[in-house]
Amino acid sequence: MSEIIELSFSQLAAAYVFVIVLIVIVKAKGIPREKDILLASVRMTLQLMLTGYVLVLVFENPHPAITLLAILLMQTFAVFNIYKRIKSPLSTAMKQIIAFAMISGTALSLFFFILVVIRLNPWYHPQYFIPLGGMIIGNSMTGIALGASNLVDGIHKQRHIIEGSLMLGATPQEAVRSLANGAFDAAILPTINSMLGMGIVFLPGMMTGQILSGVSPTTAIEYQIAIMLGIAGSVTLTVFLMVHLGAKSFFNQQKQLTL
């Protein structure tokens, strides 16, 4: 069978059973969260709705410019949601160090994967650039997100340790190489548990989404293969630019730290 199954209404009204299930659940359970699982339900499916007629026109029009302006925008949101997850208070130069390294990192990595490993051909096709675009920035997002919140959360709660290694002679590197470490190996941890039980406990969600549209196993097992790649590229690269820097950031020229 190689046509989709196109899903009525009233298949896919069937679906929100399992949100009900999960209100009631939750309710019996005592667990307040019944209004945050319905905003989320009606969100995601209000904001779903409004990209996919969005993409249905960005698609029928392919242009350089709208295709750059979507990445832009996805990651302009991505950047803020980082600020939204982190819970300790974030200096300007964290801020702006967030942003590049999220900015920057997905963005080197996007270009290589379309450029080096898909070799697109035009480089702005949308029905590629933007669905791959948004599985980079997405995985990173949240690699940056768990990176920075260690980090700060770190450094504010080990301020006595790292300004005890400072008066022994450490260097702000050596002082706070333990909490970057650390915070480096909570941001891709996920990123590689998701690589180890890939094919065999999941299958994942672009794979899925290519067999169910047609597409043969084997190709989809290939272009997965390649974006989980580029995926854990992404996330090394950015994490890695946000702890680098974002750690110097905690420190002013005379080498004392600053909170």
Contents of the next structure:
Amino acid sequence: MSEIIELSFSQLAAAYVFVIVLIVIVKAKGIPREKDILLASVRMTLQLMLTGYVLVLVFENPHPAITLLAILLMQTFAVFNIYKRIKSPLSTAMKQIIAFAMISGTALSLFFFILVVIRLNPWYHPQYFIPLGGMIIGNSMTGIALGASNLVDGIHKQRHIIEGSLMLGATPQEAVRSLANGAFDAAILPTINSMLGMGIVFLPGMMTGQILSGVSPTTAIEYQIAIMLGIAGSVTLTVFLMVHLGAKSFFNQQKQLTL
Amino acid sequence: MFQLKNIRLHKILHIPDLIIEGNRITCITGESGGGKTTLLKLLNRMKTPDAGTITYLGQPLESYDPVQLRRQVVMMAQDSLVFPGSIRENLLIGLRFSEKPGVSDDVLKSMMEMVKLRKTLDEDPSNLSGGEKQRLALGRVLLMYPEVLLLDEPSSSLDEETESLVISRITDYVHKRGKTLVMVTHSKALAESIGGDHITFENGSPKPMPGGA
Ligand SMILES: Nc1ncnc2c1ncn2[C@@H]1O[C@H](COP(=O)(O)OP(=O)(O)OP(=O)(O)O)[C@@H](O)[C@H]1O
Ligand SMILES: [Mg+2]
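Please move on to the form predicted in complex with its partner chain, as the form predicted alone is already shown.
Following is the full complex, with the preceding chain placed first.
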């Protein structure tokens, strides 16, 4: 087995040549994007350095409260990110449902994954808990953002069909059933597609990272299979909670559609 | 059948006192934006008044479960709705929504004949003309045989000849089965010709028309 190559400062600096090439190209083509590229590169560098130092600190002082706090921070960040990504106006109830689905759904999946699948000891071991949590939370965030946009847009666009169904004696659940199923489907499709392409179309980041750090590919693949299933479970659970509760929130006690 | 007292809904409707009789046809006319659609939606609880009381069969409307009420008081919306699926599925969807048993293709075909829709059951209805969609929507609610039918301009897209044929079939249907019909129509002449009660709406308030007996 070869040694892990630690990158020196000068090696890392050499990688910035890519950014310079990029900036030269957009400048030459007159595409006004240099500022964005520069800002993105600087932000990425600073954010990752900061995260690196925080992670070192956390890994050196493992503590259940710190691990849980890190997960809660990621969940909170994810919830606000979802609000930002959805273009249609969100009701307060819908915002609360998104937060609830996101936090409870990912927490449940993550704990099952850590305690039953990985059987981590001690359970709060940050070196496993935090990256695995990040992957589960990140993928669920994408799923909920997609599902909620579809649901909210769909209800606004199909308001006449929904009200027409109620007038024919449909229950609210029945009136939004096909729309809610469509939103659910749209939200879990990317996860299904990434499982289909896994290992053939692309090598996932976690597996690549493990292999680069010297883990044998077969171990890396076992982890990848497990996390992929965990992600699929978490996306399904969070999106199901969001769609189920979210669709209900558009109806009042008189079973009228409220928009 | 319905009794409305001191109803107010924003600035849209103000109805001091209105009775809609059972086993009869009541036509509602009036200017566009006068509140006709809104009145129908009060009767099936798709809208709730800010003030006042509505009773159905002597009981306050709030004492009924809204979904159960809408299965007895079925409304056909002003914009003819087409649901995904074939003409057959479109006709059956009212029965499905209200959890009533389905009916055979023969029953569906005679309903299509009744509303003068000359198409096959397997066809995709999304390409139907405006008037055909309207008759499809009408067939859908007529199949449900509800106690009360609320029809919001059911013949607005039909030519005169088809309109009078379809309307006369609707009135026969209602009379023969002892049902109640509340129908919004743009045509005062049509409302007069039916010979039931006639209410006209102006600025959100009803004016009973003389001659309605
Ligand atoms: N949800 C709502 N919020 C605010 N105003 C409304 C709402 N629904 C209807 N209105 C207003 O109430 C008034 C009456 O509307 P309604 O649809 O009952 O009229 P209408 O008599 O059926 O008209 P038309 O003959 O054009 O169908 C209109 O001015 C309409 O703009
Ligand atoms: Mg109207």
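Only a predicted model underlies this, so the values are computations on that prediction, with no experimental measurement involved. In this text, rigid core is short for the largest set of C-alphas that superpose within 1.5 Å between two forms. Positions refer to the first chain, counted from 1.
Chemist: When the rigid core is used for the superposition, does Thr219 move between the two forms (threshold: C-alpha shift of 2 Å or more)?
Modeler: The answer is no, as the C-alpha of Thr219 shifts between the two forms by less than 2 Å after core alignment.
Chemist: For His63, state whether the C-alpha moves by 2 Å or more between the two forms after rigid core superposition.
Modeler: False for His63: its C-alpha shift is below 2 Å.
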